[in-house]
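Just the one chain here, laid out as structure tokens, in the form predicted on its own.
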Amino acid sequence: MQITLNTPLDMHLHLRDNEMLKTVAPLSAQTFSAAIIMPNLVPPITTKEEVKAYKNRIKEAIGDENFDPLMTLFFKDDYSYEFLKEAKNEITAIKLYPAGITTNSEGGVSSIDSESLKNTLEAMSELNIPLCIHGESNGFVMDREKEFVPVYEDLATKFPNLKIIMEHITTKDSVEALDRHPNLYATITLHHLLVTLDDVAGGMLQPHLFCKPIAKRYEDREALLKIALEAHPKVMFGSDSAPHPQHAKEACGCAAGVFTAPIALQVLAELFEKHDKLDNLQKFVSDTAQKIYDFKPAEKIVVLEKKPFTVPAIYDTVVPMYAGEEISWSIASIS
């Protein structure tokens, strides 16, 4: 059984920068199109001369892979229309984190209200820049993301011609928010499609599926199932594979993130095969994005067959999900 997929795209990837970035980004660059790309280095990408030099250091880490970096900004609530008009065509979008609340997002802004950000978020409406946000609160753990939705629903109808993403959605709270605002929109990752809580501290703690937003409870994964299964109009797959050195992981202190990208494509396959769902995978994982960011990406066609496949233990200092097991998909060829 083979399925082919057409100019494959990861909507929320991290890279990394300098030994990391030569390590993990040809191994997106291999079978996707393209990616969006977080801009959470230190210090962050907050300059259009910041966003170009990193760009250059992606083309240089994948060689001649055919893959377009689609660059984003570190959101400031200081950021000018003069500025967001100059740094336009150099990014796809803007990433807002919360201060705080994932992996180097210290910077980030710590009172989100559609008063204190309106003059860059109304810029960003008139230029047509989407906004793409961490949602999640400083409470508790598992109610955090929830806690959001209203933060996400008050920006959508203050900002009713903004674009907002809603990165990496773990609830069905926020898979029912999607529906009741036209200008809403969703990323879902690989590993919140497969793990719950139990999956990452119901037994022995599994360091390698612990990320932020962390994994939830039941009746969410089957809601991100669902609308990721039928291919949702407002909801498309962003890896968030999120790599950090195996000391880092298996460590006090253990550093959030899961690594999936040189595995994504095979296992959502195989997910999809399970629930008699592959012919919409293509839309998951390339055509919604593309009607969403209103953008035509270079050709690549990945061809995956039902061939059981390995996956290495670590690659280079990065341990990946499902390390040394078995899964039943492979890639057969990339053109």
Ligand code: NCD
Given for the second form:
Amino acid sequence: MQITLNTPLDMHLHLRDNEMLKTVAPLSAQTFSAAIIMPNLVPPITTKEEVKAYKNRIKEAIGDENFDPLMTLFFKDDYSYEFLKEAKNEITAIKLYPAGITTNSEGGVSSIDSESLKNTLEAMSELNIPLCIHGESNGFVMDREKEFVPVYEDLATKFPNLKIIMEHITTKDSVEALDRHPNLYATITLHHLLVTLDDVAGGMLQPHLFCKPIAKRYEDREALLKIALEAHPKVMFGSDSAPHPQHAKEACGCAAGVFTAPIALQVLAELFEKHDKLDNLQKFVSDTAQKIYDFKPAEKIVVLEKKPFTVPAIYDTVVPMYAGEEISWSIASIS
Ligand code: NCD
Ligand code: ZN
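Since the structure above is the form predicted on its own, I would like to see how the form predicted together with the named molecule looks, so please show that one next.
Zooming out: every chain and molecule, the one shown earlier first.
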């Protein structure tokens, strides 16, 4: 059995910098046509010059792979209209992090409300720059995303011309909010379609499945799976593949992030096949994102086949999801 994917896209990806960038960027560049690149470096990407320089470092790391890094800025509430107008041709979106909520987000926004963010969000609406949000409060870890839903709804209502992407949604509440506002969209990761908190911490603690937002309940996973499998028109694949070196994951104080980039398409094929929905995978991994972001990426044809593949135990210093395990789909060809 085979499936051909035309121009796969990863709409939420962490590529890091330096040695880590050299390890992980080629892996995404091989199988994806383009990806939205997260700006949470240390320090974060906040100027047009930094965007350009980071993009060049990514290009260097991927060599001659045909792959388009779609760059983002790290949201600051003092970005002016003039600044954004200048930066616009270098970026695809802006990513907003609540301060301190996840890896390298210390410089994020401490008070997310429509009044204090008004000037920047109005400018973004006018310039048609999408806003990607890591939507979590600083409450109890299992309630953080649920508590953030009213913030999404307030922003969506107050800025009706702003495209807002609820990044890596993990709950039934977020799924329900999606259809209440025409300008709310979402990305879903591979791991949140597969695991619940039980897999992370129900038995022996699994650091390589620990991420933000934390995986939730069975009913949440079901709600995510349903809209992904049916290729809901406002939902895109965004891996949130977030590599950390093995020593930072297998540590007392485990870094948050699951590394899935090299296995994402194969495991998605496995999952969609299991639910008899392979026909919808093309929309979930490409077509819907092209419509939402209104862009035409360079074509890349990836053929996947149902043939066992043993996931490497480690990629340089990074342990992937399903390390050392056998998955049932492989990449057959890429052109
Ligand atoms: C991401 C990272 O490591 O940069 N971690 C994660 O757990 N997902 C940041 C993020 O997207 O929250
Ligand atoms: Zn992320």
